[in-house]
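Just one chain follows, in the form predicted alone, and it is written as structure tokens.
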Amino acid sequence: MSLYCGIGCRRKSFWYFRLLSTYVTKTRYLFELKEDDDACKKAQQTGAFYLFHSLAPLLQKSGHQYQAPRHSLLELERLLAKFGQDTQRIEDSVLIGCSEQHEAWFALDLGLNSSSSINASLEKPEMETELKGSFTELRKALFQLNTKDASLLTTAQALLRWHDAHQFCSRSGQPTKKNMAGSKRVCPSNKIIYYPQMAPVVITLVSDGTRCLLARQSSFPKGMYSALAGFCDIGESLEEAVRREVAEEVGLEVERLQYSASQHWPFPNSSLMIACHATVQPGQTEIQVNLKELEAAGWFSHDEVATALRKNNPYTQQQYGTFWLPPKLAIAHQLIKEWVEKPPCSTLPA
């Protein structure tokens, strides 16, 4: 008996081994990437490019759903050549991640003036004819996408707009130059580091035991509620940041709060969002509405959440009724439905 349970331990221990193995070296093959150009370079040979015009990713509609295509060096070096482009341009991309075979993934934006040559933006509708897509907004294609283009084409827009947005040493007024994964950008005259950074903010479902209390804000789709949100302020901490929110947007007091989970978010920019449930005491509801911060809140009953939630298919949201609530991607729709089908009974003091 004993040794069958060490071989049945054994064996465990291997495929427990491999599976940790396989991120590891995944893991360590895009740190290489990042820290050393020339492997970053000879990686761009036998990777695929996801291709963007202004920060829009190139898609193509399949059904209710979009597909990102993708494409190899030698098939952009002559699409650019084409359209009269230095294939110096490919320098613009940035590194997005890799498949377990490490095959590198990479993105470039067709759109933003080249910082690594002369050549100027192309053209979109020429460039959507020539690759038989159409560059959407990605707020708008998120949620029609699947998780892991979405996954790539968030950190990819996320990536290239902070490139476009910090070209100048904030010291020096100096040109930065990127590396060639675009992990960081680095002042030649003074040699700062520029790392890419995303800014936190709590996302916060409220509770007072059967009911959840939902806002909009006024840029909200029409008819659409989430939980509460809002950056964090230097010198906060997550617990701070949370009661600050409600107090604000609400005029509700956090008796707890329970870590939930966290999300990349690239919208307006890129942002860590942190969510939480909070509980309020019951005794203590009485919403007042912070009208420079939200255009409406109010408490939802259990059922009413739970039959929005069965409805919220985004090809169908007229027909929600009177609200509806963030699709299955956005980490709101997460705490709502975690709510739903199990209130948080295990909480921290706040």
Ligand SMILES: NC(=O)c1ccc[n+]([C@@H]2O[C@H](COP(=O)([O-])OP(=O)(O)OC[C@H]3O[C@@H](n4cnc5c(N)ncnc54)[C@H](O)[C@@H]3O)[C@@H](O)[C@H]2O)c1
Given for the second form:
Amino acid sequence: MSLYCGIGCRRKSFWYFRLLSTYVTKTRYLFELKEDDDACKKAQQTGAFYLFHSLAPLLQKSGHQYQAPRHSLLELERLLAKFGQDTQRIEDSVLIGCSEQHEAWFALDLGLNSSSSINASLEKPEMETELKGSFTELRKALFQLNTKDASLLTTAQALLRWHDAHQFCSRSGQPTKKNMAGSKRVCPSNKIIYYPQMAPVVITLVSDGTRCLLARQSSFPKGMYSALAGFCDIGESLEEAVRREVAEEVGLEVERLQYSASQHWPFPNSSLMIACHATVQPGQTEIQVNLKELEAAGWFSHDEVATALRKNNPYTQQQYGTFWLPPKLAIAHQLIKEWVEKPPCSTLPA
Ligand SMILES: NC(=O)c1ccc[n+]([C@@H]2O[C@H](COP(=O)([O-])OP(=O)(O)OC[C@H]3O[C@@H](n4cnc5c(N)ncnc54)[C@H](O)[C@@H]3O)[C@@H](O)[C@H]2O)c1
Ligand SMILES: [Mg+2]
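Let's compare: the form predicted alone is above, so bring in the form predicted in complex with the named molecule.
What follows is the whole complex; the chain from before opens it.
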């Protein structure tokens, strides 16, 4: 974008830089909080907390929608005092973002065993009554949250889960210590630093030019089909992982692939989903399903998929068991929608 290409464009550039500037200051602020424990502790004073219990976020329901309430530090301290807990537990909280006005947002789990305080996990029903909400399994609530809350809560849950599972150094066996923001853990005895991890997963929508290939695992809800997914093996490139996964799961060789988008996916652990379109030659479409990985796989026509997308409501479809697709928030849905709307041009060799 140029600053010298006429009035209309200059106006656009002005807004572009204003937006960029807000984003940059926010990013730099979060970076500072991750690096500086004192700054992070100070940010808690004016910050807000999302609460969890055993990795289930506190949600309040209004109609068919869920929303995630935030609590100030003062409210949180009062709550802990009411339940006979010390405020040391607040040190277990993790930084998950901030508002444009730099109100820092944290997440704290009241159900997991605390590494900062000797207090046991807090009783769920009593807390729910006090907080006028319910700790709801994230998978159940995710599709009824707005996109912003869904993204914040999945990040929060992933980070809380990682800390819960990485309390000891795998080299020394000593307890590790989290920094204030929760962006890392350090072993005090040998100074090894542990950072939160995500596993890269490729998700591929294979097409033969007119149809696309969808598959299901036996663990999927009844009737749901999705694109092929698989964890990357160590040492693999994205292209190699796509080629191997498609060969392993359905016995086909893809010849071209095109990157589409990526998404953080919290289930069952943190994955970075990397979504691609891929093609096979029209004459080489015979599927050999690997029954150790999949329950079924098949080619679906453009019409079949477009119809399923139009009436895609997991709640009713699941009940009647008809063919249906992953919900909107899943990157598989975006990939399938992209294919229905505009079959991608094949550009990159696999
Ligand atoms: N967001 C979406 O749209 C979407 C759609 C489909 C799948 N997914 C996710 O993709 C992930 C991978 O899909 P899959 O189950 O078909 O993978 P997969 O085909 O690689 O099969 C899973 C198996 O891979 C092995 N494995 C290798 N590395 C692993 C690791 N780091 N963690 C766990 N298991 C590992 C295990 O034996 C496991 O049973 C799943 O966790 C699923 O939740 C997301
Ligand atoms: Mg798979």
